[in-house]
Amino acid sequence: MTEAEAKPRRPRPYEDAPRLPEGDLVDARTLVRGEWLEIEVGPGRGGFMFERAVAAPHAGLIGLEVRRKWAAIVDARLAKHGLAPRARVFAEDAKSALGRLRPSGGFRVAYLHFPDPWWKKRHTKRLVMGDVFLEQIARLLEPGGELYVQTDVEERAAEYEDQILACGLYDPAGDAPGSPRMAENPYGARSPREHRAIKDGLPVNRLRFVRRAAAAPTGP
């Protein structure tokens, strides 16, 4: 055995960050308790999760955060505040994790706050919004379940609106008939980015859609 082989492996930072259980399928009802389920993709530092847990005390909340550091920190903070039974954050890439979650049609709301900060073409593969994301969220949402997207970049808001409507799985559910645009956040919780944008007087583009009952993908 060489010296390099004998040397113990140094653990990676936040290697113990919470992960979804192993297996092809994961029942979200075994992860959190609640009268209904909600999911946030990319909760970051967890500001929205904490506020939503207070605003909706009967909801079971699941967050998927690709950065192990923030998944570990936020999940530990939720537990410290006694929220772990019904609010958890897992260190997972939504692109692969969403397809494992069940039950299909078991979630009431999905949130995506200020996603996709990458602008260069070479970062296209890193974008959260895309066909796979929209199809899997539609599968998870109950008929009439809500997809809520926020961004402070008008160009991105227009792209998201066009992309979501074009996929044929959602209907707009904003303030005016036929539009997904909303003037206010209806969920009683804000992400840190939304708080900052409001404080700085920047516009926030809020989009709400509902899952079409007839067009949603099927699955177990």
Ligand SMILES: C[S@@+](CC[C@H](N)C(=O)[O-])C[C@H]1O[C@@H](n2cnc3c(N)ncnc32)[C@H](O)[C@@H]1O
Given for the second form:
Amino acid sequence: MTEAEAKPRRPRPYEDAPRLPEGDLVDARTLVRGEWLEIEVGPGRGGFMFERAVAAPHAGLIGLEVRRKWAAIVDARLAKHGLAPRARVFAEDAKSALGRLRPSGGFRVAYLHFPDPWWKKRHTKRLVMGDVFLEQIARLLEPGGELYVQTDVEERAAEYEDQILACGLYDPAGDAPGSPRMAENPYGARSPREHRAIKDGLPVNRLRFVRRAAAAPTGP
Ligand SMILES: C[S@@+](CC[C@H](N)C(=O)[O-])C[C@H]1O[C@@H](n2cnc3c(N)ncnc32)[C@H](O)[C@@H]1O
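Can you now output the form predicted in complex with the ligand? The one shown was the form predicted alone.
What follows is the whole complex; the chain from before opens it.
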């Protein structure tokens, strides 16, 4: 045995962060209890999950956070506050994990708050927002289920608006007919970045869409 082999491997930080169960398909109803299901992609420090768990005590909440550190910390905090039966955060890259989640058509709301703080062309592949995200979220949402997106960058909001409408899976559901724009967040809960933007006096661009009834779920 070489010296390197004999040396115990140092655990990676937050190696034990909670992951989705193994397997091709993961039924969210086995992970959280609730009269309906909601999903947040990229909860970061998790404030929205806590506030939403209070505002909607009958919802089951799933968070997918790619950063192991925040997934582990937030999931443990939710458990400490007795919320684990109905609110969990898993250390997963949503781009690969969403496709495993079930039930198709079983989620009422999907949240994407202040995503993708990357602006360079070479970072395009990191972006969460894109065809895979929009298709998988449409598959997971019940007909009429809501996709809610927020950002403090107006150009990004305009891009999201165009992209989401162009994919043909969603209809706008904002304050005025035919527009996804909303003046206020209607969910009784704010994300950490949203709190920060409000404190700093930055405008928050809020977009809401509903999944088209015709966007039939694919897969089991
Ligand atoms: C700018 S932060 C916003 C955090 C939080 N949503 C808020 O509004 O305060 C973006 C978050 O998305 C997470 N994220 C980025 N790509 C992701 C992916 N592919 N899957 C899951 N989470 C992702 C980041 O780790 C980060 O926590």
